[in-house]
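Presented as C-alpha coordinates, the chain that follows is alone, the form predicted on its own.
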Amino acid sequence: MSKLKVLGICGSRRDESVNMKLLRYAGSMVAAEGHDFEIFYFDDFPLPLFDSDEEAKTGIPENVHRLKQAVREADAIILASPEYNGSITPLLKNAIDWVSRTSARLQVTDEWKGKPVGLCSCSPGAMAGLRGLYHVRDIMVECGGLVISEQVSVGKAFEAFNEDGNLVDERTSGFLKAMISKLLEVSQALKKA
(Lines of atoms letter the chains of each structure in order from A and count residues from 1; the text may use other names and numbers.)
(Lines give C-alpha, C1' and ligand atoms only; values in the text may rest on other atoms or scores of the structure.)
Protein backbone atom coordinates (compact mmCIF):
# COMPACT_ATOMS: atom_id res chain seq x y z
CA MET A 1 0.00 0.00 0.00
CA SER A 2 1.53 3.33 -1.05
CA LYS A 3 1.54 6.47 1.06
CA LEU A 4 -1.16 8.93 0.07
CA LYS A 5 -1.32 12.70 0.27
CA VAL A 6 -4.69 14.03 1.45
CA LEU A 7 -5.62 17.72 1.29
CA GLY A 8 -8.17 19.28 3.62
CA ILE A 9 -10.17 22.36 2.63
CA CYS A 10 -12.53 24.09 5.04
CA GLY A 11 -15.40 26.31 3.96
CA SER A 12 -14.95 28.58 6.99
CA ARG A 13 -12.17 30.98 7.97
CA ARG A 14 -13.45 31.51 11.52
CA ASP A 15 -10.80 31.02 14.22
CA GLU A 16 -13.03 28.72 16.24
CA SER A 17 -14.76 27.05 13.31
CA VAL A 18 -16.27 23.72 14.28
CA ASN A 19 -15.76 22.58 10.69
CA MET A 20 -12.05 23.28 11.01
CA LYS A 21 -12.07 21.21 14.21
CA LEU A 22 -13.76 18.39 12.30
CA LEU A 23 -11.26 18.69 9.45
CA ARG A 24 -8.31 18.57 11.86
CA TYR A 25 -9.78 15.52 13.57
CA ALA A 26 -10.24 13.85 10.17
CA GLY A 27 -6.63 14.72 9.41
CA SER A 28 -5.48 12.99 12.57
CA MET A 29 -7.32 9.87 11.41
CA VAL A 30 -5.62 10.05 8.00
CA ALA A 31 -2.23 10.43 9.68
CA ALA A 32 -2.99 7.50 12.01
CA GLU A 33 -3.36 5.36 8.86
CA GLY A 34 0.19 6.36 7.83
CA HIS A 35 -0.70 8.95 5.19
CA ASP A 36 0.16 12.63 4.81
CA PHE A 37 -2.47 15.28 5.54
CA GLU A 38 -2.34 19.02 5.11
CA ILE A 39 -4.89 21.82 5.21
CA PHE A 40 -5.03 24.68 2.72
CA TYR A 41 -5.54 27.76 4.91
CA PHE A 42 -7.36 30.63 3.19
CA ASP A 43 -6.02 33.03 5.84
CA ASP A 44 -2.52 32.30 4.54
CA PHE A 45 -3.54 32.33 0.88
CA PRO A 46 -6.68 34.48 0.42
CA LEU A 47 -8.47 34.15 -2.90
CA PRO A 48 -10.09 37.05 -4.72
CA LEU A 49 -13.74 36.73 -5.65
CA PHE A 50 -13.89 34.96 -8.99
CA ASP A 51 -14.29 37.42 -11.87
CA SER A 52 -13.74 36.18 -15.43
CA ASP A 53 -13.14 39.73 -16.73
CA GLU A 54 -10.37 40.25 -14.18
CA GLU A 55 -8.99 36.79 -14.96
CA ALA A 56 -8.86 37.69 -18.66
CA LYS A 57 -6.96 40.91 -17.88
CA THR A 58 -4.50 39.75 -15.23
CA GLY A 59 -4.53 35.94 -15.43
CA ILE A 60 -4.87 33.43 -12.63
CA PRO A 61 -3.94 34.96 -9.24
CA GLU A 62 -0.88 33.50 -7.49
CA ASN A 63 -2.87 32.11 -4.55
CA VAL A 64 -5.22 30.37 -6.96
CA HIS A 65 -2.19 28.72 -8.57
CA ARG A 66 -1.15 27.59 -5.09
CA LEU A 67 -4.56 26.08 -4.40
CA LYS A 68 -4.72 24.43 -7.83
CA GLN A 69 -1.25 22.95 -7.27
CA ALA A 70 -2.22 21.66 -3.81
CA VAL A 71 -5.31 19.96 -5.29
CA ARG A 72 -3.32 18.60 -8.24
CA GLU A 73 -0.64 17.09 -5.97
CA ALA A 74 -3.15 15.53 -3.55
CA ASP A 75 -4.32 11.96 -4.00
CA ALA A 76 -7.60 12.81 -2.25
CA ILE A 77 -9.50 15.79 -0.86
CA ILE A 78 -11.60 16.21 2.28
CA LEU A 79 -14.00 19.15 2.15
CA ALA A 80 -15.47 20.38 5.45
CA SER A 81 -18.34 22.72 4.77
CA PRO A 82 -20.54 24.74 7.09
CA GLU A 83 -24.11 25.25 5.94
CA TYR A 84 -25.14 28.81 5.09
CA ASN A 85 -28.87 29.19 4.54
CA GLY A 86 -29.19 25.56 3.54
CA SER A 87 -26.33 25.69 1.05
CA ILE A 88 -22.58 25.96 0.51
CA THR A 89 -20.48 28.81 1.91
CA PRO A 90 -19.34 31.56 -0.48
CA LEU A 91 -15.72 30.90 0.52
CA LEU A 92 -15.86 27.24 -0.51
CA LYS A 93 -17.85 27.89 -3.68
CA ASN A 94 -15.33 30.54 -4.75
CA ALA A 95 -12.43 28.13 -4.16
CA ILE A 96 -14.15 25.33 -6.09
CA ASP A 97 -14.86 27.68 -9.00
CA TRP A 98 -11.27 28.91 -9.17
CA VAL A 99 -9.85 25.37 -9.11
CA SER A 100 -12.22 24.33 -11.91
CA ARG A 101 -10.94 27.03 -14.29
CA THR A 102 -9.40 25.79 -17.51
CA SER A 103 -7.62 27.79 -20.18
CA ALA A 104 -5.25 26.69 -22.90
CA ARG A 105 -4.06 30.29 -23.18
CA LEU A 106 -3.32 30.52 -19.45
CA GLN A 107 -2.08 26.91 -19.36
CA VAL A 108 -4.33 25.84 -16.50
CA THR A 109 -6.45 22.73 -16.11
CA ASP A 110 -9.39 21.65 -13.96
CA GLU A 111 -7.78 19.82 -11.05
CA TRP A 112 -11.08 18.43 -9.71
CA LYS A 113 -11.55 15.98 -12.57
CA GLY A 114 -11.11 12.40 -11.35
CA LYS A 115 -10.06 13.52 -7.85
CA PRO A 116 -11.51 11.44 -4.96
CA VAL A 117 -13.43 13.72 -2.57
CA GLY A 118 -14.84 13.07 0.89
CA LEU A 119 -17.43 15.39 2.42
CA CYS A 120 -18.13 16.34 6.01
CA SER A 121 -19.92 19.08 7.90
CA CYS A 122 -20.45 20.24 11.43
CA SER A 123 -23.21 22.46 12.76
CA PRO A 124 -24.80 23.45 16.07
CA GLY A 125 -28.19 22.49 14.63
CA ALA A 126 -29.87 19.11 14.48
CA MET A 127 -29.50 18.86 10.69
CA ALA A 128 -25.71 19.03 11.16
CA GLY A 129 -25.05 20.82 7.87
CA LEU A 130 -26.54 17.99 5.85
CA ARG A 131 -28.55 20.23 3.50
CA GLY A 132 -25.42 22.15 2.56
CA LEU A 133 -23.57 18.94 1.72
CA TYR A 134 -26.19 18.10 -0.92
CA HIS A 135 -25.15 21.27 -2.76
CA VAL A 136 -21.43 20.60 -2.26
CA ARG A 137 -21.92 17.09 -3.65
CA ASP A 138 -23.82 18.36 -6.72
CA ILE A 139 -21.15 20.98 -7.44
CA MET A 140 -18.25 18.57 -7.03
CA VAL A 141 -19.89 15.95 -9.25
CA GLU A 142 -20.45 18.65 -11.88
CA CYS A 143 -16.74 19.50 -11.62
CA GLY A 144 -15.83 15.87 -12.27
CA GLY A 145 -14.76 14.99 -8.72
CA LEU A 146 -15.19 11.38 -7.59
CA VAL A 147 -17.32 12.10 -4.52
CA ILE A 148 -17.55 9.02 -2.33
CA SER A 149 -21.00 8.06 -1.09
CA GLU A 150 -20.03 8.04 2.59
CA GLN A 151 -20.26 11.47 4.19
CA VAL A 152 -20.35 12.74 7.75
CA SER A 153 -22.57 15.38 9.36
CA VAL A 154 -21.95 16.26 13.00
CA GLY A 155 -24.77 17.95 14.91
CA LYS A 156 -24.69 19.76 18.28
CA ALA A 157 -21.24 20.97 17.27
CA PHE A 158 -20.44 22.93 20.42
CA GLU A 159 -20.78 19.73 22.45
CA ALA A 160 -19.25 17.40 19.84
CA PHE A 161 -15.54 17.83 20.66
CA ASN A 162 -13.51 17.33 23.81
CA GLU A 163 -10.65 19.58 24.97
CA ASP A 164 -8.20 17.69 22.74
CA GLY A 165 -10.31 18.35 19.63
CA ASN A 166 -11.54 14.77 19.34
CA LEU A 167 -15.13 13.81 18.67
CA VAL A 168 -16.72 12.61 21.89
CA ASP A 169 -19.42 10.46 20.28
CA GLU A 170 -17.92 7.11 19.26
CA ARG A 171 -20.67 6.42 16.72
CA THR A 172 -20.01 9.71 14.90
CA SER A 173 -16.27 9.10 15.08
CA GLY A 174 -16.93 5.68 13.53
CA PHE A 175 -18.82 7.28 10.64
CA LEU A 176 -15.88 9.62 10.01
CA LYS A 177 -13.44 6.73 10.12
CA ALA A 178 -15.58 4.82 7.61
CA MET A 179 -15.65 7.83 5.27
CA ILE A 180 -11.89 8.22 5.48
CA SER A 181 -11.31 4.49 4.96
CA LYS A 182 -13.43 4.54 1.79
CA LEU A 183 -11.69 7.70 0.54
CA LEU A 184 -8.27 6.11 1.07
CA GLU A 185 -9.42 2.86 -0.55
CA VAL A 186 -10.63 4.67 -3.68
CA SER A 187 -7.46 6.76 -3.80
CA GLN A 188 -5.24 3.67 -3.52
CA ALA A 189 -7.17 1.93 -6.31
CA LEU A 190 -6.76 4.95 -8.59
CA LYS A 191 -3.06 5.19 -7.82
CA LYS A 192 -2.57 1.55 -8.86
CA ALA A 193 -4.57 1.95 -12.08
Ligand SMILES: Cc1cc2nc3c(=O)[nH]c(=O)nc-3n(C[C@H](O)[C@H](O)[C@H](O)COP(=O)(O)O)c2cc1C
The other form holds:
Amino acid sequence: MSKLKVLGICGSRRDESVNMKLLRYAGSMVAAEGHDFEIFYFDDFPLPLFDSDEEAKTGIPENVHRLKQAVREADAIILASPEYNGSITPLLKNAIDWVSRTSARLQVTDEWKGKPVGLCSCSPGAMAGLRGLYHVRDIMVECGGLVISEQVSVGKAFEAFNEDGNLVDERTSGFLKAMISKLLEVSQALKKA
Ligand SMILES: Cc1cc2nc3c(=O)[nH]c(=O)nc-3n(C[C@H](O)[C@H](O)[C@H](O)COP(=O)(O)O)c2cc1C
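I've shown you the form predicted on its own. Could you give me the structure of the form predicted together with the named molecule?
Entire complex below, previous chain first.
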Protein backbone atom coordinates (compact mmCIF):
# COMPACT_ATOMS: atom_id res chain seq x y z
CA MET A 1 0.00 0.00 0.00
CA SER A 2 1.46 3.38 -1.01
CA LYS A 3 1.45 6.42 1.19
CA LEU A 4 -1.05 8.87 -0.29
CA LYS A 5 -1.09 12.66 -0.38
CA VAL A 6 -4.51 14.06 0.40
CA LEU A 7 -5.31 17.75 -0.08
CA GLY A 8 -8.08 19.50 1.86
CA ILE A 9 -9.88 22.56 0.49
CA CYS A 10 -12.48 24.49 2.49
CA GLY A 11 -15.27 26.51 0.91
CA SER A 12 -15.26 29.05 3.74
CA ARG A 13 -12.66 31.51 4.95
CA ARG A 14 -14.60 32.45 8.09
CA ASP A 15 -12.29 32.60 11.13
CA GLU A 16 -14.35 30.11 13.14
CA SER A 17 -15.48 28.08 10.13
CA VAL A 18 -17.22 24.87 11.12
CA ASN A 19 -16.32 23.43 7.72
CA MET A 20 -12.66 24.01 8.42
CA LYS A 21 -13.23 22.11 11.69
CA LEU A 22 -14.80 19.26 9.76
CA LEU A 23 -11.95 19.31 7.23
CA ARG A 24 -9.33 19.15 10.00
CA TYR A 25 -11.20 16.28 11.62
CA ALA A 26 -11.33 14.46 8.26
CA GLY A 27 -7.60 15.14 7.93
CA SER A 28 -6.94 13.53 11.29
CA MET A 29 -8.71 10.40 10.00
CA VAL A 30 -6.53 10.39 6.88
CA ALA A 31 -3.39 10.77 9.01
CA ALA A 32 -4.56 7.96 11.31
CA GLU A 33 -4.50 5.70 8.24
CA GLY A 34 -0.84 6.60 7.70
CA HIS A 35 -1.29 9.07 4.83
CA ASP A 36 -0.24 12.70 4.41
CA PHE A 37 -2.85 15.42 4.72
CA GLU A 38 -2.48 19.10 3.93
CA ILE A 39 -4.91 21.99 3.68
CA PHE A 40 -4.67 24.73 1.07
CA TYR A 41 -5.40 27.89 3.07
CA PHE A 42 -7.00 30.69 1.05
CA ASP A 43 -6.06 33.07 3.88
CA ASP A 44 -2.40 32.43 3.08
CA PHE A 45 -2.87 32.26 -0.69
CA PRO A 46 -5.93 34.32 -1.67
CA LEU A 47 -7.19 33.91 -5.22
CA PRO A 48 -8.50 36.85 -7.25
CA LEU A 49 -12.01 36.59 -8.65
CA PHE A 50 -11.71 34.93 -12.05
CA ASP A 51 -11.79 37.42 -14.91
CA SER A 52 -11.07 36.27 -18.50
CA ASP A 53 -9.80 39.69 -19.62
CA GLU A 54 -7.45 39.91 -16.66
CA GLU A 55 -6.23 36.36 -17.31
CA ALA A 56 -5.56 37.22 -20.95
CA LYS A 57 -3.63 40.32 -19.93
CA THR A 58 -1.62 39.10 -16.94
CA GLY A 59 -1.79 35.30 -17.14
CA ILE A 60 -2.35 32.89 -14.27
CA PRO A 61 -1.79 34.48 -10.83
CA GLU A 62 0.93 32.97 -8.64
CA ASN A 63 -1.49 31.70 -5.97
CA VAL A 64 -3.53 29.94 -8.64
CA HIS A 65 -0.35 28.22 -9.82
CA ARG A 66 0.21 27.17 -6.18
CA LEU A 67 -3.29 25.72 -5.91
CA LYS A 68 -3.00 23.99 -9.29
CA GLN A 69 0.29 22.46 -8.21
CA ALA A 70 -1.16 21.31 -4.87
CA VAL A 71 -4.08 19.64 -6.68
CA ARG A 72 -1.73 18.10 -9.28
CA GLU A 73 0.50 16.59 -6.61
CA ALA A 74 -2.39 15.26 -4.50
CA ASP A 75 -3.63 11.68 -4.87
CA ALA A 76 -7.03 12.70 -3.54
CA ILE A 77 -8.98 15.81 -2.59
CA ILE A 78 -11.39 16.42 0.28
CA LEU A 79 -13.72 19.38 -0.19
CA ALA A 80 -15.56 20.68 2.89
CA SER A 81 -17.97 23.50 2.27
CA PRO A 82 -21.06 25.23 3.61
CA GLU A 83 -23.94 25.93 1.25
CA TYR A 84 -24.92 29.50 0.51
CA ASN A 85 -28.57 29.83 -0.46
CA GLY A 86 -28.70 26.13 -1.12
CA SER A 87 -25.67 26.13 -3.41
CA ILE A 88 -21.88 26.28 -3.69
CA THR A 89 -20.03 29.18 -2.03
CA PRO A 90 -18.39 31.74 -4.34
CA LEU A 91 -15.01 31.03 -2.73
CA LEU A 92 -15.12 27.36 -3.71
CA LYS A 93 -16.60 27.96 -7.18
CA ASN A 94 -13.90 30.51 -7.94
CA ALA A 95 -11.17 28.09 -6.83
CA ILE A 96 -12.64 25.21 -8.86
CA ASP A 97 -12.90 27.43 -11.96
CA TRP A 98 -9.30 28.62 -11.64
CA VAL A 99 -7.97 25.08 -11.28
CA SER A 100 -10.01 23.98 -14.31
CA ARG A 101 -8.36 26.55 -16.59
CA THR A 102 -6.56 25.03 -19.54
CA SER A 103 -4.54 27.04 -22.01
CA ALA A 104 -1.81 26.00 -24.40
CA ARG A 105 -0.63 29.61 -24.53
CA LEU A 106 -0.44 29.91 -20.75
CA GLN A 107 0.82 26.32 -20.44
CA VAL A 108 -1.78 25.23 -17.90
CA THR A 109 -3.91 22.10 -17.72
CA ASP A 110 -7.05 21.10 -15.80
CA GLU A 111 -5.81 19.38 -12.65
CA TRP A 112 -9.26 18.07 -11.67
CA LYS A 113 -9.34 15.53 -14.50
CA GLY A 114 -9.27 12.00 -13.06
CA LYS A 115 -8.73 13.25 -9.52
CA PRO A 116 -10.57 11.35 -6.75
CA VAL A 117 -12.70 13.76 -4.72
CA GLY A 118 -14.63 13.29 -1.47
CA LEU A 119 -17.26 15.78 -0.33
CA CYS A 120 -18.47 16.92 3.08
CA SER A 121 -20.38 19.87 4.47
CA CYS A 122 -21.35 21.43 7.73
CA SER A 123 -24.02 23.93 8.70
CA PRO A 124 -25.67 25.22 11.86
CA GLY A 125 -28.98 24.63 10.05
CA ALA A 126 -30.97 21.45 9.70
CA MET A 127 -30.14 21.06 5.98
CA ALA A 128 -26.49 20.54 6.95
CA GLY A 129 -25.24 21.95 3.63
CA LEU A 130 -26.50 18.87 1.82
CA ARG A 131 -28.11 20.76 -1.08
CA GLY A 132 -24.93 22.67 -1.80
CA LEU A 133 -22.93 19.46 -2.06
CA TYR A 134 -25.06 18.25 -4.96
CA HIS A 135 -24.11 21.39 -6.86
CA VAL A 136 -20.44 20.91 -5.92
CA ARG A 137 -20.71 17.31 -7.13
CA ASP A 138 -22.16 18.35 -10.51
CA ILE A 139 -19.46 20.96 -11.02
CA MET A 140 -16.64 18.61 -10.05
CA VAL A 141 -17.98 15.89 -12.35
CA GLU A 142 -18.17 18.47 -15.16
CA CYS A 143 -14.49 19.22 -14.48
CA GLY A 144 -13.60 15.52 -14.76
CA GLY A 145 -13.14 14.80 -11.06
CA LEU A 146 -13.90 11.27 -9.84
CA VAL A 147 -16.34 12.18 -7.10
CA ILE A 148 -17.05 9.21 -4.87
CA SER A 149 -20.66 8.41 -4.00
CA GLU A 150 -20.24 8.60 -0.26
CA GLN A 151 -20.59 12.10 1.20
CA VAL A 152 -21.24 13.51 4.65
CA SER A 153 -23.27 16.50 5.83
CA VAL A 154 -23.18 17.60 9.46
CA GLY A 155 -26.13 19.64 10.80
CA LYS A 156 -26.39 21.63 14.04
CA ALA A 157 -22.71 22.35 13.49
CA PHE A 158 -22.18 24.61 16.51
CA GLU A 159 -22.93 21.66 18.80
CA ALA A 160 -21.41 18.97 16.59
CA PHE A 161 -17.79 19.14 17.78
CA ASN A 162 -16.19 18.70 21.19
CA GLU A 163 -13.37 20.87 22.54
CA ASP A 164 -10.78 18.71 20.77
CA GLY A 165 -12.46 19.34 17.43
CA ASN A 166 -13.81 15.80 17.16
CA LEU A 167 -17.32 15.03 15.97
CA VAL A 168 -19.46 14.16 18.96
CA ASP A 169 -21.94 11.93 17.17
CA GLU A 170 -20.39 8.53 16.52
CA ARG A 171 -22.75 7.69 13.68
CA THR A 172 -21.81 10.85 11.76
CA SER A 173 -18.16 10.19 12.49
CA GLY A 174 -18.67 6.68 11.07
CA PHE A 175 -20.13 8.14 7.84
CA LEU A 176 -17.11 10.40 7.48
CA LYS A 177 -14.78 7.47 8.08
CA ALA A 178 -16.61 5.45 5.41
CA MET A 179 -16.30 8.33 2.93
CA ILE A 180 -12.58 8.63 3.62
CA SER A 181 -12.01 4.87 3.39
CA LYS A 182 -13.62 4.78 -0.05
CA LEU A 183 -11.67 7.85 -1.17
CA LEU A 184 -8.38 6.25 -0.08
CA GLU A 185 -9.32 2.93 -1.68
CA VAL A 186 -10.07 4.58 -5.05
CA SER A 187 -6.88 6.68 -4.84
CA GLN A 188 -4.77 3.59 -4.06
CA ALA A 189 -6.25 1.72 -7.01
CA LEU A 190 -5.54 4.63 -9.36
CA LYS A 191 -2.00 5.01 -8.07
CA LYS A 192 -1.33 1.34 -8.78
CA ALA A 193 -2.87 1.44 -12.28
C1 LIG B 1 -24.89 34.20 1.95
C2 LIG B 1 -25.17 33.08 2.90
C3 LIG B 1 -26.11 32.14 2.57
C4 LIG B 1 -26.34 31.05 3.42
N5 LIG B 1 -27.22 30.08 3.03
C6 LIG B 1 -27.35 28.98 3.78
C7 LIG B 1 -28.14 27.88 3.32
O8 LIG B 1 -28.68 27.88 2.24
N9 LIG B 1 -28.23 26.78 4.11
C10 LIG B 1 -27.59 26.70 5.32
O11 LIG B 1 -27.69 25.67 5.98
N12 LIG B 1 -26.87 27.74 5.80
C13 LIG B 1 -26.71 28.85 5.05
N14 LIG B 1 -25.94 29.89 5.49
C15 LIG B 1 -25.37 29.82 6.84
C16 LIG B 1 -24.07 29.07 6.84
O17 LIG B 1 -24.32 27.68 6.82
C18 LIG B 1 -23.29 29.42 8.11
O19 LIG B 1 -22.88 30.77 8.02
C20 LIG B 1 -22.11 28.49 8.31
O21 LIG B 1 -21.55 28.74 9.57
C22 LIG B 1 -21.10 28.70 7.25
O23 LIG B 1 -20.08 27.72 7.39
P24 LIG B 1 -18.67 28.09 8.00
O25 LIG B 1 -18.83 28.21 9.50
O26 LIG B 1 -17.80 26.96 7.60
O27 LIG B 1 -18.26 29.40 7.41
C28 LIG B 1 -25.66 30.97 4.67
C29 LIG B 1 -24.72 31.95 4.99
C30 LIG B 1 -24.45 32.98 4.12
C31 LIG B 1 -23.37 33.99 4.48
